[in-house]
Each structure stands twice: as structure tokens, then as C-alpha cells.
Amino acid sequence: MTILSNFQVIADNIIYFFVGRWPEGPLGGVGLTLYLASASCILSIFGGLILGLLSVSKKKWISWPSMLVINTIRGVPLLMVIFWMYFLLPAIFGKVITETRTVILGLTFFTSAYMSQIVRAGIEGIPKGQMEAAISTGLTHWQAMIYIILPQGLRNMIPSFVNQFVSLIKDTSLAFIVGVSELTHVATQINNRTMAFPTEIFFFIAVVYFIICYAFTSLSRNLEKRLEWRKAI
């Protein structure tokens, strides 16, 4: 009974865990975590497509700088990237940028580098004869890449994109460093307010993270099976 009563703190704050102060205040908790991950993932797909296409360019003056940027970003901790965005963006633009936008930009900047390697692998997985056949019809290299190669590669990239989204969900926990009220930050606030049930509070958010990530991981596995089944046909 004592153990169950300790978890009463979860029931008392369940709405705050999931949506923060919304709708009377800003969105927080699980809702903000999913928003940060979704917005960053969508933007990162576009960023990854651009960097990935540039990195497979036949022109060295395009591919080498692209790979330098990609490898530099991948070699820096995400926490450092968020700090860069938090302190540098206001100095560059001369105005205050909200913490939520700062985190989205930081996650996008960081994840785009990893997305680019998914794009690169997807493109290189297409037989070279496809490019040669497309060029023989009169298409330029870039036209063949955009209209022939990339659409075929994207189908193989989808499961990896979903896996990267799962990683993004976990990476959003670093947003609490700059005061963004995602799930981890909300749990810390509740723990600081109660000062009595840290085990129960952080066990609960661990379960929430697991459920969300497991759901999307299962989706990724199902997508992979469907794609393999279609290839077999």
C-alpha cells in the first residue's frame, strides 16, 4: 500500500506530465517532446537530403566541403550544438530566439548530418546501371538523381528515417538544459516541488519514453518487412 501511495504523485500530476500547462499555458511534457522530435525530424529530412545529395556529387569541390561539414557535426556532442544555437543565434540575428526554436534548430542541424548518411547509403544502394541508363536517355546527372535514383532510394530510407526519429525522441531530453519544458524537464520540476518521490517520478518517465520509442521501433520493423516483401514480389 505504501508503494502504491508513493505513485500517487504520478496520478496527481498526470496531465502536467503529458501536456504541461496547456491549454491555459504553453505545451509541455510528452506533447512538447513529440512536437520537438517531429518538427526536427521533418526539417532534418530536408537537410539530410540536401547534404546527402551534395556529398555524392561527382564534383570534388562540392562533395568534399559537404563531407567536411557532415563529419564535423557528427564529431561534436549534441549538447554542444544546442549550446551553440542558444548563445550564437541571438548574437547573429540580433534578437531573442525562443528556447523551443533554439532546440529545434539544434536538433535539426545535428540530425541532418546523420540523415545525410542515410540518404547517401540509399543512393549508393541503387545499381549504377540505373544512372547510366538515365543519362543515356538525355537526362543530366542531377536530373537522373532527382527523378530516377532518389525516388527509388527513398523507399529504402524510410525505416532508417523512423529509427532516427526514435533517437530524436530520446535526444529531446537534452532540451531541459536550456529550460524547455519537455518530459524530462517537467519530471524535474515535479521532483523539485515534491522532494519526496524521485524514484517513482523518473521511473514513470522512463516507462513513457520506452512505450513511445518501442511503438515507433515496431513501426520501423513492420516497414522493413513490408519493403522486403515487396522486393521479393
Partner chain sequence: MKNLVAILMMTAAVTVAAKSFAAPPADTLAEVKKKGVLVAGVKDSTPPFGYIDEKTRTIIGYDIDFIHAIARKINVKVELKPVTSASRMAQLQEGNIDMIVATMTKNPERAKQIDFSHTYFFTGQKFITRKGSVKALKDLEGKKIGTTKGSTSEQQARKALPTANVLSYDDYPQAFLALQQGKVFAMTTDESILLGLLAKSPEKSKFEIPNIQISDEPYGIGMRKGDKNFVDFVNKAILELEKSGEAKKIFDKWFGPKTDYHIQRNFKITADK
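Since the structure above is the form predicted on its own, I would like to see how the form predicted in complex with the partner chain looks, so please show that one next.
Lone chain follows.
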């Protein structure tokens, strides 16, 4: 079985696929992919909440510019956003930013715009009467939003957040282009070194990505079903 023996290249490099040069060197491979996705996911949930709340504001001069920011980000390829971060971050922070952080911030910036739409939809899904009731009890608009509306909305948003996390895992593959040694980069390194097994290598990492992403996709579906069930009673 020549096909099986070709997969020897995977077995030979299996540790490198999963952790890169760690522990002697920096973390890479699947480990770094998960780190990049988790860090960006947490940050962009906050980013999404902020942008989302601003975009549903009643005041035009708040909602309008935030919608402009959101739509601008959504109109540009992620790859462009990452290249821009490369240019702009050192200027904003006044110091050097590592590629890993550049990518995390690029992913965060990009995903926040999409998260904000989830937040927006979640908030708009709560009946208007609740807001009116909350305000009539003496809460301000913002207090009502943060203590009454948002907590209910958040529960409905969870499945969508998980879906965004899946997108993030896939998007981390772009970090390869700026030289961050996540799974795709590690795969191209091994492919570059061996030069004879591109089919096996790229198929293998596709399967690895699939297993991780599918696990979270299923989780999100389960959560969605449970939410529906809750709503039904």
C-alpha cells in the first residue's frame, strides 16, 4: 500500500504538527491555532458587544458612525485587515508588536464587526415591551440595556458566538501568510522540506481542522436546540 506508506511523513512529524517547536522553542501547530482562535474569540466578544451596543443606540451620531465602522470592516478581506494591522499597530502603540499579537488583533478587529451583528440581532430579538417596562421602573436606557435586555439576549447569542469561534479557527490559517507558525504554516514548512507529499499533508491538516471545527459546530447546534426547547416552555 503505497498510499499508506506515504502517510509516514505525517507520523514522522506528528509532534511538530501539534506543538511546533515547543517546549524548546515557541508553541506552534495546532496548539498555536487554538491559542490564536481562543484569544481572538474572547477579545472580539467584547469588541462585538461594544460595537453592537453602539450601533443600536437611539442617537444617530453614535449609531451612524459605528455602523460605518462595522460595514467598512465587513467590506474588506481579512487578509487586508491583517496587512493593515502590520502597518498601523506599531504607530498606535508606539512600540513593536509581535506577529502573533498582530494576527490576534487583526482577527479581533475583523471578527468584532461580525460579532456586533450577532449582538444587534440578539438585542432586537427581545420584545420591545421589556425595554419600555424597564424604563418605566426608573432605569435609564443604558441601565435597562445592560441589566435587563443584554443578559437575556446573550443567552440567545451563545450558539452564534460558537459559530464565530469556528470561523475564527478557520481564519487563523491566514496567519500563515505573515509567518506565524500555526497549523497551516507548519504544514507548508513540512511540505517544503519533504516536497513529495503535498496531497497527504494538506489532506491531513484538513482533517485536523475538520475534527476541531466539527466538534464546535455540533456544540453550537446542540445549544441551539436546547434554547429552542427552553423557549417552547
